[in-house]
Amino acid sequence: MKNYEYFNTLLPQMIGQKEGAIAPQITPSAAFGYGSAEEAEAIFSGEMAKPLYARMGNPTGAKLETVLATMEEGGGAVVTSSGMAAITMVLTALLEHGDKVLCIGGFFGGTYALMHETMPRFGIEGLFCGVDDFGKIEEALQQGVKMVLCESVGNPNLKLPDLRRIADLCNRYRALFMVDNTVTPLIVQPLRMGADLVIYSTTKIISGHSAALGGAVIFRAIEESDEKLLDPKFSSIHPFLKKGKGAMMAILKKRAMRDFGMSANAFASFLTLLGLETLPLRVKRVNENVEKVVQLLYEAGIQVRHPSLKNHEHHQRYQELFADGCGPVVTIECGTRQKAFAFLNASRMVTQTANIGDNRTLGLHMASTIYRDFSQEDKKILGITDGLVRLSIGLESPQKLVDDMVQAWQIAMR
């Protein structure tokens, strides 16, 4: 990754204004007027970059899109109403009935349900395999899978994919590679590693304050030669490729957002921009905190799981590919539902919520909440046990957090 100082300069300078109001502008309008019939035609054809209608985006969202695309070194971005909306937009814009998506590794419950239950109802099948099952990955790609989806860090199973190796396979077999980078902004840069699309739930660490629901898709630039989207399997979107650099933006907005309406609202985009200004400082602090907290919990005899520990199956990959950390998520195995409840209820610092990536430390019992309706088989695949607690480490003093969790653990284990 680039130096934190690079982002500490880039983001505040891009977001703040030099004249007039310093803070980003909010444009809370559902509709926009056109200066003439000719201008209206130019806007609808894409020849003029002015607001069309809020369902297709608004100026505040456009500002956020510019910042995110620059941060990820992408060709462009589209912001959405949530992280799930961002994933759904990509799937519905680029895939068709009969297509298959290879889902690699562990997944957030919403993403797993989308690919396992919802998209199959519309004729798009999700195939699942482990992060190290490269034989199955290549076999699926050989059989014509059009898209591969994975999380940069499995949430909550904390398995780490080899993104570069997966990207190489996707390029070899002309498949699109989409990475959910929600927990690792700045410290993992999927487009640099060969991904085609990067997904964020900006609700999480991008914003950091739990005040704004949102999502984003950042995409690479369309290649002038050897573009994988020119493969016959993507023939339905070939007419859009004539737009050149603006092709992917048009595909996402006209084949999905226009018809499904997963649009970001102006106020959420404004709040997200405010959070982005301090993202580098928060990312650095959180990832430093995680390693300290995990090590101290482990030394205290608590059943903690994280790739920074030597007993984790991907510890070496963590050292080689995740030098700056792998985000705020840590898990603790309490053994039973009752002990997990006791641990969470005894903590004075953990806020119990379904969110992650907040400025404060969060926690949740997985099996009774997000995964409560999942079958035992699905829970096993996703690494969800009856005693699993997911933590999202925040900005607090690591020693204070450890002291609190140790006393909570002692109470739970009585």
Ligand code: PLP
The other form holds:
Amino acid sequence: MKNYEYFNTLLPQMIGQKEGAIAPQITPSAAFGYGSAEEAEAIFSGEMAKPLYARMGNPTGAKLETVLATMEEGGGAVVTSSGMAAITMVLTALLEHGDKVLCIGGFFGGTYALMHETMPRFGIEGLFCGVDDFGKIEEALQQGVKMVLCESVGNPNLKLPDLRRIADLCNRYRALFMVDNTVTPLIVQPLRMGADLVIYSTTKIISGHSAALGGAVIFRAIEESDEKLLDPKFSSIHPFLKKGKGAMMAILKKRAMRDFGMSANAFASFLTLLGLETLPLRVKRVNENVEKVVQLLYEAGIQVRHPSLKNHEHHQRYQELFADGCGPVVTIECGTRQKAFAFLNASRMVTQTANIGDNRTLGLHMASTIYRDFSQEDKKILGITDGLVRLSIGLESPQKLVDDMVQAWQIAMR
Ligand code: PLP
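Okay, that is the form predicted alone; can I get the form predicted together with the named molecule now?
What follows is the entire complex, opening with the chain shown before.
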């Protein structure tokens, strides 16, 4: 069991201030005055750590970055305008035209489209394989793939990767390993498992309130003598390595944030900090709720899919590697689009929206919304069927949720 007490103490204590206003400060200024021409020069050269201009970051975002880096035991963090912006930041800062990214397992529709359609337009190719295709994974790494990307839990296909094994392979072949940990903050700590970069859509359970769009990149501590990054395939970032501990921050900010402007705004960072204060309590409650709801829906004869069930292909991995649970996502197979619509429309508790990780229980028919423009082949890869409903379980009473879903299922199956 995770030491939630540690995080219950760490997060509110770090986010709150002991003097003056105890809530985090919002600094909404887009520009910042410099004390002198000399100071301006020092800020621009990176010798002085003071705000430069909000596209490069602002003090509220910097506070959030410090908290997230501590939570993940990382070397630093950069917050962004959205989760997609965080992924884009890593790709555009660290890769070049002609590079390949190995994408393992299931993906949120936006990430799949980014890797499958958008990045290829700029010469960066996404290669796709299943979570257990270790033959293909090793082959791609042997051929010089520069980066590997996977979600800690496939959203919504709920496949569970063996992150440690993938990290070991990436380290052996000197490929960067980026994990999208949006669904499992605190539950999974990818940097401790050997990953190089963690990204979050903080819009989800980190905030919990659906009031702030945001994202974050958190990276492992690197040194000037970093063996992996000194590999010739990373030669374009070698000039940054002389900055030592500050190198990854400089790479992300100078090669992505400065030029593409995927910057977080201060108000969103403030709202995200408020969510973070109660994250451990909510993660624990959601995981407990998910296991109860899934079990009761299963017993009621509903076609529910989740790794906590014995019939799931990754049940054993769930027990071994996800002892605390695997976050809020659960799926229900209704058989047809009509039945899925009827189920969602008959539920009184499920809020139909394209988000997950909210304090409320959310639901969405996948094929007609996020995946509506995807080809049959792509939907097959991602496990999207006509009758698939994704649920994101919230903080409510699990029994009340089950009662509601059972009555909705009965109406849908009439
Ligand atoms: N990663 C995952 C796993 C997601 O579910 C989402 C959004 O649904 C994203 C990334 C993108 O995040 P955002 O909507 O904040 O851009």
